[in-house]
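Coming up is one lone chain in structure tokens, specifically the form predicted on its own.
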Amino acid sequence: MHSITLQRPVTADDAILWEEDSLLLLDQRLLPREERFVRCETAAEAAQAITAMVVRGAPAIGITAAYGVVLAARDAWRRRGNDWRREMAGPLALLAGARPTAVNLGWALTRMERLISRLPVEENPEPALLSEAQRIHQEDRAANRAMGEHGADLIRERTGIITHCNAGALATGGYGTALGVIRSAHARGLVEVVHADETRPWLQGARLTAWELVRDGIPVLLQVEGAAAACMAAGGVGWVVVGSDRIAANGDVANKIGTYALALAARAHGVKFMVAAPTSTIDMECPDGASIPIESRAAEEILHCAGSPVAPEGTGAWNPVFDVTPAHLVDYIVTERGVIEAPDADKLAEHMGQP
């Protein structure tokens, strides 16, 4: 991977680009100070970008993985010609292991693998796989637009909204899931202000959500997540709107650590709790939240801030990246297909077209 700067203005919808036969990823670790891109020319580099948090957010991770398959196929064709398919197993496994919680990663790879199995071995697979990756990218962007409208339909009066982490254009193929709902609601004049949790330890709310909302002219107030309950108690907040990295078949929701506490506070204060996520995030093979693999990351992420230690030497740390919000605390799950109210296993099965 190497870093480049685009010679044009950058928007949140530019987070994932395919240009000049390579994958460009807006380096979200540097925002909002710098708007630089990482160029990935191999599947290993795409996997490294996912693991290193250059790109994050479940839909964006899936899209990046799809483009990673394209890069793997290019290399395999150049190296092995008609035996290219044999060379794909290693890169596919590397991409699959990049981050365990986001189900969109496996969903996108499965879709690409199905196409791989149908392609003739005597032809260069790159063009067909590139078309499929671009289709996944565009479908996600269109799904987010539809999701935004479905979610905005639920918000009946002008109010404040709390959101957690970043579920915007940066985390998706464009427009966003939770921020897609907020964007659509704002266009209808329904958003008084967005309270963005700062989201330790990577500060996605402070660095990314605030960056997106300020650029869109949507009023935003940054708060530490510990202030959310007091914010609700003060009044003026009608909704919590968040995204998800995986939704189990019974409606349990895995999202950025701190979401569960936000749902508990919302229920205690009579604030509605909405989860916005594409159907590719719903894992019907996962029966409940206890079955969702929860990623843990290095202790240094919470023992340090901006490179400086914030705890005495010898302090341990517990650093799960996600938590699980039980379905009974979720008022609505919103997908590109519509709304699931008070989600449970039967309603999710019906929504997904399964008996």
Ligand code: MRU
Second form
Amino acid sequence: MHSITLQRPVTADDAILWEEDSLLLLDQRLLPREERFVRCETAAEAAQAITAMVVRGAPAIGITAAYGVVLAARDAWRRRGNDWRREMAGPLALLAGARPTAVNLGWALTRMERLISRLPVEENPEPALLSEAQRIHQEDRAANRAMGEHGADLIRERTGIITHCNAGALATGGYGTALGVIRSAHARGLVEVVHADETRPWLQGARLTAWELVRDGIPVLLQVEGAAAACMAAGGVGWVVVGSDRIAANGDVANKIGTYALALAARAHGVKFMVAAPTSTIDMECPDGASIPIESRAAEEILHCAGSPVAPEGTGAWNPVFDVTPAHLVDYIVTERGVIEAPDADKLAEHMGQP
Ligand code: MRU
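Could you present the same protein in the form predicted together with this ligand, rather than the form predicted on its own shown above?
Full assembly next; the chain just shown is listed first.
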């Protein structure tokens, strides 16, 4: 993996680029200070970029993995010709294991694998797989636009909105899920201000959400996530709008750690709680939140800040990076297909066309 700078202005929709036959990922670990890209030339590099948080956010992880499959096929065709398909299992497993919670990763790989099984072995698989990865990318962008409109339809009056982590263009193929709703609502004059939770320890809210909103001229106030309940109590906040990494078949929602606390506070204060996510985030194989694999990351992420220790030596740490909000605390799930109010297993099945 090597790092490059683009010779043109960078936008939030540039998180994942396929340019000159290679995969470029905006290095989200460096934002907002630096706008640099990482070039991935192999599937292993794409997997490493996902694990290391160069690229993050459920849909963006899935799209990156799809391009990773293209890189794997290119390598397999060059080295093994007609035997290319045999070489794909290793890279596919590597990509699948890059991060556990976002179901979009497995969803995108399944779609690529289905195509792999249909392709003739005597032809170079790269062009067909690249078209499929680009379709996944474009479809996600279009889904976010549709979701933005459906979500904005629910917001009836101008108000403050709390969001958590980054569910923006950077976390997706473009436009964003939760930030897509906020962008569409802002275009209709419905957003007084966005309260962005800073989102410890990676500070996706401070570094990424604020970066996106400031660039779009959407008013944003940064707050530590511990301030969210007090912010609701102070008044002026009508909605919490968040994204998701996996929604179980009963409507339980996994999202960045701290989302569950936000949902509890929202219910206590009469603030509406909306989850915006494409149908690729809904996992009908997962019956409920207890079955969702929750990623735990290194203790160092919370025992250190900007490279310096923040706790005495000998301190342990519990660092789950997602939590599960039970369906009964969710007022609306919004997908590209429309709105599910007060989600439950029956409504999810109907929405997904699996009654
Ligand atoms: O650890 P991250 O930054 O990948 O976590 C991202 C989130 O929790 C997002 O809210 C979620 O993926 C939805 S993104 C549209």
